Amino acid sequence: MKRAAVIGGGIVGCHVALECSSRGYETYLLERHARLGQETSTRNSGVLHAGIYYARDSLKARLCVEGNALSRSFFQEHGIEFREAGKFIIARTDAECAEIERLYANAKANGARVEMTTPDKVRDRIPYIHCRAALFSPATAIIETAGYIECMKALLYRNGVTIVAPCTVRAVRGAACDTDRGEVEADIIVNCAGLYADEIANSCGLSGYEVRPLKGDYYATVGIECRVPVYPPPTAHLGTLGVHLTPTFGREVLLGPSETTAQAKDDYQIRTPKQEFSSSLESMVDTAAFSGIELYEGYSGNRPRVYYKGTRCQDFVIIKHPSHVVHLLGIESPGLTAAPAIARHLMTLV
């Protein structure tokens, strides 16, 4: 039986090594942490996304809409609890009304399914959003990410894989992961490393990949009723999604998240001022519920942004090198929606 080696164990290296399993290989999945998910996978907002902000053929937005629909079967399939919430992406002036025009055309380019609405119906739901033009994506979901991180471990476990956890791997030399637990030799390996996926490419000759982590902070009220997502447009120039609206599986709804340097890629300390929260709230809400919220601390994440020599990268970067290794870089957003598509998509590579 030919071995496989999944590095990282996020939902993005969960469900490849379940793909590879699956496939009849004897799996291996070495997990950095004592548990699976510990990083960007449960640090961020928890939402299935649609496919309408990536660029047309992109590998983001072709495998963003297939794992969009894979993963709403997975959900049904394994009890996965989500929501089917829709999102409002709202625009508050002329430059954002514009730009509202063109994710609605890029959007139906990707195959997403969305539609134009208008402010009152955005009030019908949630009154106290004020805006002057609106999309409504209904395909948009939350996920209650550590239930589907511990049905994931059920289900490796189930199908065979062996989980090495913690496990640090240093290096990929020849055929075999080098980690602080001996080797692990494998006929196919999948760097599924996140944040210290550039790490282990350079380990393979593979040069000129940079990782730079992202750090995305979130604050939490629960002074208001939101029973579904509001964005505002991206904010282009720095290639976000902006701070917006999100509702948990709680009472909670989160607002963020920020986008601020990490001094490491281990750096999960809230560093964004409150007040840049408490000012992007105020340009989405009226005044009446303005005054009643209260934000308070919630968490922070951070992105694995990637670069290649000093350029960053928009889209995933999925690259073979050498032969029996494949590396996963820059498996940001929407990676936690794409996750079983992307694990799909590089079986036929290997």
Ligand SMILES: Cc1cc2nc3c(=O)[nH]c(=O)nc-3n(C[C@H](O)[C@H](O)[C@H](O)COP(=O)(O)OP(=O)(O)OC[C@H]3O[C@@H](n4cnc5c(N)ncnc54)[C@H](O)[C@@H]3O)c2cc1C
Second form
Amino acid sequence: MKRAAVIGGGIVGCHVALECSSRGYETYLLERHARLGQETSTRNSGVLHAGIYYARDSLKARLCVEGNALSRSFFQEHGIEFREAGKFIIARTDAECAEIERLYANAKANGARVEMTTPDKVRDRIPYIHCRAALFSPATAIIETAGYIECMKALLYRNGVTIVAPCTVRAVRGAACDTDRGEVEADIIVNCAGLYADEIANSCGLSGYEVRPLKGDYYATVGIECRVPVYPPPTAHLGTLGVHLTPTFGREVLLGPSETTAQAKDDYQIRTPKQEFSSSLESMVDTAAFSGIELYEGYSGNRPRVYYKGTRCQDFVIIKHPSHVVHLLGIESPGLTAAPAIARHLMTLV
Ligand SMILES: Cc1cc2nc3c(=O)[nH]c(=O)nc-3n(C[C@H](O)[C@H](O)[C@H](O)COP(=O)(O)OP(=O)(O)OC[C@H]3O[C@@H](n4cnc5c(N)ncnc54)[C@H](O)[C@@H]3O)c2cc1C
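Could the form predicted in complex with the ligand be shown next, to go alongside the form predicted on its own?
Shown next: the complete complex, the earlier chain at its head.
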């Protein structure tokens, strides 16, 4: 029996390990924390994206659209909690109206379902939102990420995957992962180490890639009701999706993520001033309806932005080097959505 070693037990590593074991590999999943999914996979907005934003023909676009469909059937099959929330992208200025027209065309080209809608229709669903035009995405959903990871763990055990955690991979040398718990030899090795994937890549001679974390902080509130995620158009300068309102499975509404500097890959301290979240909220809602809304600190996640020789890679980077090792670099948003599609895609490479 051939053996697969998967480095990193985030949502991508979990799907990759499940796929390897389903295809007959004796599979080892090596995770440096005691539990799976403690880094970016549970420090995000928990949104199943539709594929609106990403450049046509990019891996992000293709794997997001495929991942959206695959995730839905996966969730239904395994009883993972998700909610068909839909999503509005709202435009408040002339420039934003032009931007959502562009997003509409881009989404259509990517095969993502979207509809132009009116401010009245937005207000029918969320009375306090003000905008001049909006895009509605019926294929967007919200996911309960902690439950998703727990379910993945159960499925991995059921499929016979050996989960070794905590276990830090120090380097890949030839056919072996050198770990703090000894060596694990394998016929194929998949590097799903997220923020640390550049270090693993470097250890097997794939140089030039550097992951630089871009922090996203969240605040939260129970002071407003919001059943549908509401996004501004993406921010121009750093290309993130902008501070948005996202409902959770409880009463809380999340506000975030911001864009700020992380002092280290594992810096999860909230560093964005509260004022930034209040201003974002005020730009989307009727302030009269919301005086005195209390915002409190939520959590923080770090986007694993990847650069090649100093230039940012806009797309996911999936590279085989050498022939038995596949590296996944820069799996930032929409990686939560794309995870099952990424796993299938990389099986075509090994
Ligand atoms: C603020 C924010 C918001 C986001 N919102 C969304 C969203 O709404 N929808 C969406 O689709 N995507 C979203 N994303 C992106 C999504 O969260 C990620 O693409 C996805 O979680 C990446 O999963 P992963 O398994 O690659 O990485 P991770 O979850 O980081 O997993 C990597 C794992 O590897 C382990 N590891 C690292 N180094 C080693 C080592 N040497 N040895 C052993 N183990 C190691 C880590 O401990 C970790 O568990 C968001 C991301 C951020 C930061």
